Structures are given as C-alpha cells and as structure tokens.
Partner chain sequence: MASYNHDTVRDLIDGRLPWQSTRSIMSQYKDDDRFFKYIDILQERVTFNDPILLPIGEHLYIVAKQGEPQGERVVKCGCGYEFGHYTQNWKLKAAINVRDEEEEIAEIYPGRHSYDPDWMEIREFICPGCATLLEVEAAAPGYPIVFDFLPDLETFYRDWLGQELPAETR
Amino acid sequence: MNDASKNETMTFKEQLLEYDRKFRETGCYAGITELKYREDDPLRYESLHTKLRSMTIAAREMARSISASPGVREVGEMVVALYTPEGDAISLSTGIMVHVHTMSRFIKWMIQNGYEESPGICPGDIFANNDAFIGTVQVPDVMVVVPIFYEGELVGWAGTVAHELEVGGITPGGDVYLAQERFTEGLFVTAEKVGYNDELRRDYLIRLERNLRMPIYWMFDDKAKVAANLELRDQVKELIDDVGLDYYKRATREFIEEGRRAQLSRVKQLMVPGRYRGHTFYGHLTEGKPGILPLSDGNLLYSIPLELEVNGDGQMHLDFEGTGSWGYHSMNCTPAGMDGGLFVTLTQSMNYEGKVNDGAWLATDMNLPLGTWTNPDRHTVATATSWALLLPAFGIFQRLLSRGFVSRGFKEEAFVGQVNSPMVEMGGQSQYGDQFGMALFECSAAGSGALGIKDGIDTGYVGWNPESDMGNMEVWEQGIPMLYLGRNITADSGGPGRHRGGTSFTSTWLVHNTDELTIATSEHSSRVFDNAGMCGGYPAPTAHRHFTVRNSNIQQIIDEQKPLPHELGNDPYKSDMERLVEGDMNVIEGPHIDKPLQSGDLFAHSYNGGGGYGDPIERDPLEIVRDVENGYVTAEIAERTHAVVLNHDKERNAWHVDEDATASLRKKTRNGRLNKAVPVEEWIESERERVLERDFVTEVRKMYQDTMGISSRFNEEFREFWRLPKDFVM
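Using the sequence just given, produce the structure of the chain by itself, in the form predicted alone.
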C-alpha cells in the first residue's frame, strides 16, 4: 500500500500521528530522507514553490484592499499561509511572519481534539481562533483557516492572520493593557467553526457586532481573511490540476524537509558550535496607576536569561531556564507566542531567502519552563500584551546569533536586535459622536538596533513585522479624535556606538471634537536596559514618557497665530509643550493610563530606539555632524558620549568639528576609562558583598526571590557564582 492509499484510510488524527512517528524514526520531516523531486527535476520543483509563494503574496495584497482596518491597509498587519493536511507550514506571504507555526498549532489542535468528528471538517468550512493557549500570540491576532479538499481528500489548509485594532477588552484597543486575567482580555474565539459553504455565519457576525467597541474592523478583516483563503484555496486546486495530486503532496513535503536541512546548513555555515549565554531585564512601572487591580498593584522587574546551544550538526536549542513566573498582568506569553518570537527572529537573521516554513521549527527547539511567563501553567492567564516580554527575550536571541556570526567572520550579518515598541491605544467618544476603540499602529516604525557595518534603521523597524510602516497621519486622523501637530525624529533615542542604534519618533496630538478620550499605552520597559548594545556599543535610553496638557490655551494660540508645539524639542529639561502652551502639564513615566482627555488637550510620547554597535568614541566625527544637523543626536550627547567637540556657525546654521579639541577629548576619555577601571576579581568581590547583604531595591530583591524560587538550576548557579552559603536565600 503506498502513502496515498494509506492516507485515504486514515483519520486526520491518525495521519498526523503517522507523520510525527516518521519524523521521530528518521529525523526527517514525514520520513522524507531524499529530496527526490528536487534532484530529479529542480526547475519543476522550484517553479512549484515560486507559484505557491506568489499565490500567498497575491492573496494578501488582495485582502488588504478589502479590509477596512488601517492596521491591515496601511501598516500591513496581515499574513497569508499554506499548510499541509497535518497543519505544517509550506509557504507564507510577506507580512507578519510571526505566524509560521502559531497557525500550525491551531490546525493541529483541531485535529488532535477530534474536530473531524465534531464539529466536522468539510469543504467550505471556516474556522477561527485567537486563543493563544491553542495557537496565536495574543488576543488581537485573530486567525482564520479553511480546509482545502481536492476530489474529496483533505490536501491542505489556507490560513490568514490579521492584528485586530479592537477586541472589546477592559481597556479599548487590541493589546488590552489592564487585562490581568483572561476574563478581562476581550472577545475570544476559541478554535470555532465560524462559517460554512464559504460564508461566515450570521450569528458569529452578530457576536462581533455586539461585543466590540468598533466591530467594523474585525468584521471586514475577517471577510478579507476569508477572501484571501478562498482565493488561495482555489488557486492551489487549479495548480494541482496542472501538476497532479501525487506530485503536489510529495513536493510540498519536500519543501518542508528542505527547509529543515537549509536551517541546519545555515547554522553550520554562520555560527561556531558551542554554548552562548545572554541576559536582559524588563521593568514595568505599574504601582499606583489608575485601574490596576490589587493582585497586580506593584512595579515589575523580570529577569530574562537565555542560553543558546549550537550543535555541530546545526541544531539550535534555546533555554529560558531561570526566567520569572507568570503574573497577574497582560504580558505573559504562551509556547505558541514564543514560536512567534522565534520565527520573527529567524526570518530576519537566517531564513530570508523565501523558503520560510516549518522546517526551521523542526531544526530548533526551546525549553520554556512550566509556570514561567514563557509557559503559564493555567489557561486563564492574560497574554494580551505578550510582546512586552517577547521582544526583549528574542532581542537577546538576535544578539547571541550575532555573536556567532561575528565569531565566524560574518560581521556584516551582525544585528543588535529588536526593541520594545510601545502601543498607543484609545477609546471613548469618537470625533463623529460614536463609541470607538482603536490601536494606533504607528508604533510599527520604531528604531532598530545597529548592524555590524552600519547604523540601525531610523523610525522604520519593528521586531514583529519586517515590512514596518507607520502609516499616513491623515489616515489615522480619520479613525481617532486627535489631530497631528507633528511627527518627528526623537533625538538621542538610539543607543550610541561606532554604528548608532536607529532612532524612534515622537508624535504630538491635539485632542479634537470629543468629550471623552481614554488613552492606555502598553509594552513599556522602563528604568532597565531591555535592549543592549554589542561590541562596546551602548544600549538605548530607558525612558518611556508621556506628556499631557489639560485645560490648555491652544485655541487662543491658534487665534493669535502664535507658534504651535509640533514636537517636544531637543531641550531635555523643558519641552516645547511646556515652553509654548499654558495649562495643566503632566509627565507620566511608563504606561499611560489616566482619566480621559477632551477637546483642546494635548498628548505626546517619547520612546527609545535600538542599541549601538562598537565604541561610541570610534564613530567618525563627520557622521556625528550629520547626526546633529539632521536631528538624530544633540550636540550635548555628541560631546558627552561620542567625545566630539562641535562648533555651531549660527549665520549658516551649520556644524563643524573642532578636530584638535575632539582629539584631545577622546584621549582624555580613554584615559578616564583606564583610571576608573578595576580588575574584574575586585569588582566581583565588591558586588558579592552586596549580594550577601541583599543590598538591592525592592523590585530587584523580589525578582531574585521569584527566579531562585521557581528554578533550582538558576538558584544553584547563582549561589555557586557568588560563592554564597548553601542556605542562602534572597
């Protein structure tokens, strides 16, 4: 009996178990030990893959034109993918590459849980899910899949994911900041059959209409996803008509096995085998903020260690042992979400040649300790803003990979990594008088970390979407009751270095035509460096601040045609809002959650960019001149951090390097470093005394109590490194 006839007699679940068995026994996907089709006729083989990828890309672009959401239309928060009958990713479009394996988990979960029998998997069915404990990253990432049947046989799945801008949670928007348990995260669709005969069920649409602040976005996005899936499904069936079913089934599985082998090969080519270790921290200022429930009323500090083991055969193992427990906040993650972090990193560092599929997942594995934020041990834990911890966690992964690249001599591949990109969300009364809720996705264009050979990307990068785009201000103004007064580069927001980190941006708004606008921001890391530099480069600043002016005299300023505050300005001690506007000024560090704003109030933010690469005092002074003239760096930081002395020609408004003064300052800076340096052994000894005395602020002490309590291995290593007594407790 051949494979095809075997499959006809198996249930979907038996088929899934059979492919798992073959992988365990052979180490190759679906037991494919030879890439027969690729070897026999490479042109036909590659042509099929190119056509499949083109279909996913075309389906995504078509869907974007159907969607009503600026998150999809403007920013591109969508991806379309093709899967095998067992739910393994074959090919993906461009877009949010997070979901290579998250959607795979969703499909496999339905098969494993008997959906073939009930509710049934039939031609024309439509299934949806946004439950991260089944297979997505967070509640706004709503996925829709349809089965692909060919002559009565299930031959695959077409799937689409889009990030919804409003999910009906305790705070308006998609990333529900104040959610502390699942019950406050908003509307869940838990692996449901939401349509049949190629149409969404009316009762499902009614549920959306009555449970969301602004249902038009989710509803039209779902229709766009269904359209994309049906387009992909029908094109795949036409393609099978051309190439034959047996060829299609074997070749698509060879693509995945080839992806697995290519991942192993790339690791062997780019990295030195061994054990790489990194560590970062994540701080969150919660204490005393409005709306925080008693269980979570305290500042948070997370320790995120990562050990990456690279084997000689190219297999990678990521180990998050020693990280902290899940908590009553929205920043927890699930294994599916961690898969998302893994793939956005791999697709931007190794898997960028187009054949992105589940093969890379098979060549990589992770240890996500149960009970930690990476793998909560109960499904009622909130995960609405999981990117808050995902981004710094996989920022380390990027830097560990880069260490391997540099070790192999591939300096040009080094990338300092992704950073936290806070989300501004809002709701209340719209400028049209209706209730509304909206995630403002312009945060999809922050600054990246530096590269080994050049500066980071300025105001045009975000970890989760390689096609980062902040969208047009005019489009966002149609959806929110705020008018842009300006959108500007945030000076000094990138980490200094020989190659500096990319800068972030600041938006300044005037609240317009509303009596009630609640703004809740999320995914902030404050007061600790969540994104390090590399090879002597500095991390980006840690300050995330929000500025509001209530009861302002802005209308008077407009009537008198006086200067408006279009930005915060480059004076760190007094912003343009304070300098030009009268009113009740307030500055909030970390997440913004406060009483509603209203017409005439002002709102602005200031966030950080990415970390730097190389010593800042080795940066070319002429590049510093360009940085200052273009607003990326202030003259103050140029001198204090890069040791470059500049003179300003007021008449020509130009900056010039004082070469002698710069040479002298750089020499003085180097000597100062030497004079302050102490032997590592002395430094460790002095720090050991602090550890013995438990001389830490409350948040640090609590962090170590948590990690040492949940991980015996971390506890043992910590006591061994600091030579602590066996009975030492934090």
Contents of the next structure:
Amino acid sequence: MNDASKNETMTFKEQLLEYDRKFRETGCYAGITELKYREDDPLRYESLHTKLRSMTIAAREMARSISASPGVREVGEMVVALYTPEGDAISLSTGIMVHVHTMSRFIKWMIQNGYEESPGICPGDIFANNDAFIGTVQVPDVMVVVPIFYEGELVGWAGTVAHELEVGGITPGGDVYLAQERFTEGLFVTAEKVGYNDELRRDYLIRLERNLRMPIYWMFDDKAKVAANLELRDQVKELIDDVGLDYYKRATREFIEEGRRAQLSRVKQLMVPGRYRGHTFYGHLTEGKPGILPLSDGNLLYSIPLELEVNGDGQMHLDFEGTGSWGYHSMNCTPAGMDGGLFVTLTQSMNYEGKVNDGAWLATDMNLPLGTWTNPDRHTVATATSWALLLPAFGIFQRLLSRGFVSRGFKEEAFVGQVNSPMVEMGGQSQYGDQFGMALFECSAAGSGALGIKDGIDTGYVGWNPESDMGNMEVWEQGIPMLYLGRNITADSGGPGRHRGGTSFTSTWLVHNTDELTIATSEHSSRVFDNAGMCGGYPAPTAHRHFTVRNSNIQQIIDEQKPLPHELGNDPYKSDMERLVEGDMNVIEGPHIDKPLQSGDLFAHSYNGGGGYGDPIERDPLEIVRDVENGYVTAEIAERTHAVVLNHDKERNAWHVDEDATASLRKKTRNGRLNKAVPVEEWIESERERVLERDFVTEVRKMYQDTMGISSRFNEEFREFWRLPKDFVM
Amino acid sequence: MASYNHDTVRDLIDGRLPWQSTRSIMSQYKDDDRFFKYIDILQERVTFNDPILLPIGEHLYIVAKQGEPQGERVVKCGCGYEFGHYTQNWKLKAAINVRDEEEEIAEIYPGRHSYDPDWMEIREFICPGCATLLEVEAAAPGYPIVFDFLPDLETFYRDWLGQELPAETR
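Next block: the form predicted in complex with the partner chain, after the form predicted alone:
To see the whole picture, the full complex is given below, headed by that same chain.
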C-alpha cells in the first residue's frame, strides 16, 4: 500500500495533517471514498473488527480485577480503546463510552505539540493526562495511553481511562466540588510521559503517593490501565502478524469511515430533518456556605438551551448558543468534555451497533460558544464537576433525538433522558484511623427518564456509564467510616407521566468510628429542575436537600431497640430522621458543605429520578396500583397527579382501583384544567408586563443579563418574543 | 430487512407487546417501512379525516387540511382542535396553566420535592379542545416559550421517504 511506505518518511505531525487534508478534500475519513475491504471480503473485514473489539473488552475486564478501586471494580468506571497513529478511535470496550474522542484529543494534542521530538514517542513509553483542556472531561478522568509500534513504525495507540475516586483537591474525592479555579482542583498530570520500558516511573508514583488523600486508588488504577494497554498492544501486534500490516492499516481506517457513514444513515433512518429545540436549567447554591472561596460566593442559575439541526444528508449540528458564561465554580466544561457528553449519549441512542468510533464524531458537529461554560476562554477555569451541567445538557439532546424518533414511528427508542447524579464525596479520618478520601459511586444508579413505550429504569441508570452499577453497600462500607442504615426507593422521585420516570433511591448512614468526616456533595441542581418531561410528562423532582443529625440519641435508640431511621420516609414534609431521632437536626439545601461529622451522627442523601412521558392522567390505573404497592408512588400523588382513586384493603395490605371514582375524577381533572388555564396569548400579554418591569429575583435577572450579554441571538429572540423595545436591557 | 405487521406495530407503540418481543425488535435492524404503518395506525385513532403528514408528539399531528384552505399544513390535536400552520409554534394557540404558587406546586411536588417558584415555573400546555396535557415546560420565569420542532417536511418526504408531499395551495 502507498500509505505504509509514505508514512515511513513523514513525521507523526505531518501524517496527522495529511489525514486532516484528505478528509477536508474528499469528505471521507482518511480520503477513503470506497469501503474496498468491506466490499471485497466482508467476513475477513468483520472478523478483524470483532477481534479488536473483543480485545478491548477482555483488556478492560482483566484490568478491573487488578484495580484497587471499587469505582472501577464494582461500578465499572473504566474504558479501553484502540486508536490510529493519528489518534482516531477505532474500537472501544464497554464501560464509560464518554471517552471515544476525549482520548483522541489527548493523543492528537501530543502529536501537534511536537512530542515526537520532545519528550519523544518511543516503544514502551507511557503517557498520562487528566487535563480537560487537552483532552478529558474532568480531573478524576485520568487517561493512560501507550504507543503501538510494529517493526519500528507507529501503528496506533492503546488507551484506558478510569474515573479516580480521589484527586487531592480542595475538597476530598474525585469531583472536587469547591474548586473555583484550576489551582484548587487537585493533582494534574498534563500530557506527561509517566513511564518508559513499559513501567511507570518511580518519581511519578512518588508524586501520586504524596499528593493524594488516598493514593492507593489512583496508583493501582494506573497499574491496571497500563496492564490493559500492554495487553491490548501485544494482542494487536499478534493480530497484525496474522493479517498483515497493510491490511490492518487500511481496514481499521475503513471501520472509521464506515462509522461515519453509518451515523449519517442512522439519522436518516430514525429521525426527521428539521430544527429541534429544548432547554433545561441548573441552580447552584453557594451563598453563605462554609469554605467558599472569595472569587465567587453568590448563587447562580444557568439556562441551558440546545438547538439541534438535522440536515438532509443526516449530519447533526448541536448549538449551545444562548447558554451562560463560565464561572468561578467547578461545573465548567471544555470542548473535550462536551465531546464526551455527545458520545456517551450517541452510543446509547444511535451508535449502538458495535462500530463505535470517531466516524460518528465526524458526522456530528457542535457550536460551543467561546466564553460560555461549554467552552471557557482560559485554561485556568475549573472543570472538576463538569457533569453537573454536561448531563442536563445532553439530557436535552436525548429528548430532541426522541422527538424525531416519535415523529418517525420508532417510539420504542424515545427516551426522556438522563438526569444528574449527585455524588457524595468525603474524606477525613477513616474507620481504621488513617487519612482517607473517597467518591462514593453509588450515584451510578439514578432513575432514568421514561421511554416512549414504558416507564423509566428504577434505581439503575446514569447517562455517563451505560453499564452502571451502584455497587454493594458492604463494599462501600469497607472504604468509608459510615454504616448503611438503609437504601430505599424514594417514592414520587420519578417524573409523573403516562409512562413515569424511573425512581431513584435515598441512602441513610450512621457515621461510624471516626472523629472527623468531611462530606462535600456535588452535581446537585438546587431550586430548579435540571431535567424535563416530554409530550405531557413532568420533570422529576430535583433531589437537593441533605439531612444530618449531630449529637443524636441513636445509641439510646439501639439500646432500647426502638425503630431506626432507615430512610427519609414517604412524608415529604417530615422525614423519618425528624420523626424517630432526637439531636441537632439540620437540613442543608444544595451541595452539602458543612463542618465535619463524627461517630454517632446521621446523614441522608437522595439521588435523582427521571422525567415522565405523556399525560399522567392517561396512565393505566393498574400500573398505579403496582406503583403504590411497591413504594414507587404514594397514594396521594396517585390521586392528585394521575387522578386515580385507590382503596386500601388494610387486612391484606392491598390496593384496588375504584374504577367509577377514577373515571369521574379524571373527567373532573380535565374540566378543572380548562377552567384554570388561560389562552397562551393572554398569558404572554400579562407576563410581558413582568418582563418589562424586570420583576425577577436576583439570580434570574443575572442569568438574563449574562445570556443576553454573551449571545446576540438570544438577546434578539428574547426581545422579539416579548415584543420589547430595542434598547431593553435586563 | 425487518418488517412487522399492523398489529405488532400497534402493540409496540402502545407498549402492549410483551417485553421480550419488544426487546427483540429493538435489537434488530430497524424496519424501514415503519413510518407509513405508524401513520395508518394513528390515522385510525384521530377524529378527523385530514391525512396526517407527521406526528410531532403524543396527540399532535401535522396534517394536510381537507377543508379550506385545502392542503394547508396545520397542527391538530387528535381531538381535531387546530393550532395553526406548522411553521408557527402550536403552543401559542394552546391554553396554559402555570404552577408558580405553593399550593399548586404541592399537588405534584409536595414538601422536599418542591422547586422554588422565584427561580422556576411549570408551564402546562393544554389542548383547548379536549384538555389533554400536550407538553410541560420547566422554565425560569420570563423564559420565552420554546418552539420544540420545526420539521423540514419537503426534504423528509422527497429525499428520505422518496414520496410526494401533497402540495399546499398557498
């Protein structure tokens, strides 16, 4: 092949630029206008792809058993991938599908920045990165890559990412909530050569050992990542021995071009061309919380609008114009992170047939306005909890795609989407008397949004890891100085709808055997929904209150064998903590930042459910009976929101539908809706007055000032919608 | 290529097909003849005879009007209520109920499940004809009503479906 001989005389950088040029000129990846190998011998071609994919999966499974971290072992927070020499993804394992193009950016960045000359890219080298401005999502997503050389030629890269549970930031854990700038996010490894001769450098390991609260997780995970990469590298080389280098090089590039074409075809098969729009919001409460740095201690409201344009050729264009500026908080995101959000949603909604690779990235593009949280214009901006805004943003994307699926008739693919997964991060003194730090990854089991044909998944889904698992309580108890009093379904946590959103759960803990436990939770939207319903379904409530009891009488309760608080309970106005325990009760709104807890204190944390689909009063009453009997929905919400009247048979503890009363209530509800509602045009007239008077609380007004200032399009549309004078300013 | 009969598609979109069958369909290659079967099923359910061109939500359809002006592409609810031309946001012709007071919020989001009405409101878009809840927006007060979907009907019919799109008279 010409490609092979040509590459020998080119630098890696020249090679990368050459492939970019070929794409620009032909519109096809690497200038591949015909899938020759696929057409000539599809069996040989598919067999190669299957082998490469199974190698990545096998490498991941092997590495998981090497890792020390429950995040990787229990939850599966890891992915292994194979790249071309220029850094384009060929094949990925299962796991965190976020990183198809994030690692790609990392590899390309090293090539573009002359790493071939210094520090050199040689056989046996190991490179690592967790800098999101180079190519990852957030500090804890530490990626490790190794070059694959075959007979002296760079033929690819093996890469692995795992989410680390502790990164040594200003607050303990991986998602460093209190970081306001890069300088407080923790330990950065910025596209560094961290090993050679297939071994991690000792000085690198010493750096990890001395800069992390719980170095064992990152250190052992890195060893697991290296092992996965070496395993994949050696297997790929053996495979090249079998199929020949020329075949390998051409076929792997055809996979990517095929991935690009498949993405365009799938859009044309499942969607309808046109313009789709949606939005969501995110509320951030920091005002007055202990530990907030002086750069910004105000509350914030973000609006996240998304426009999706589906073109006639199947190309999708996502546009985040109209969202807010980056800020001095940890929730900003980089373009690499946005790529991560795009891929993890695409692989679940469209790109699910196995050839997940950079081809889909080439068939999709995004407008990330410079200076917004999606694309900060300086690299010192903190991104440690970028998922806080990223997940809601790509939840909108899922709903926009779903609108297309519903229109096209593929209702079974319609999915109301992902929700945020608030995380408990902690550190201090462990139950063994040592220093520790830990991200508790049970948040991997939120409720999902509803589907177009059925309810959402209960306590078993998050957007960022399609293979998520909350992990056993006993495993988490080994790592944290807290004992579980309970893990319970949170009734009414799914958004109501004909198909309700998946419900989530609440964990309740007794702090155990420690004098100092610092908890800093993250990724909570406060006061507003950061998700939505669809086609008449409602958003899921946002879980944003933490319950603590200090100086509790828990020991007395245990001694007297009285009921323990295993959950918050079904009374939304008074929790079981308040009902059953005495002590200093505190309900903290938003992220939990407070003075440390100690043995005998109690803590409860709730996760989010998903949004609903369809009008709730169209829900089958028998499904409501099942919901109420199993604790997913309370009888009060069944009646008020779904208009279903239930009778409780106390003797058998069973619920029955009163069909006549239900029919009558549903009729009454419909009539009531029309009696209360006003024509939209009338409502707009009255709201217009409010807008003209700028009659909004500070956070809402600031949000408009920011978005109207940074986006002329939003400014124009806002003024046009409310028919405001041209000189109107918020 | 996969293809399913009318009853199977009907049960599938209604969520009444056994889960194993649904899952099997979801894992298969998609049935390319789905769209017009879907339209046929939906057409049987609506109260009007105007041909459905494109569903844009539950109970919401872009149709080609049989009455005057003939062929005009308007948005209709399944009950027949008309929301105007599809290039205009149908929500502007709907009825709205905004939940921004404690008592109304608590009907759906009581106690610790509630949101802050100073920061957010729930907007319920209701069909003035049959009182079906067609869409719910969760938005900050003052946020413009979103126009969910403006399809490119010409490209869809001509290039993607390979079918003639009935012409509009004006």
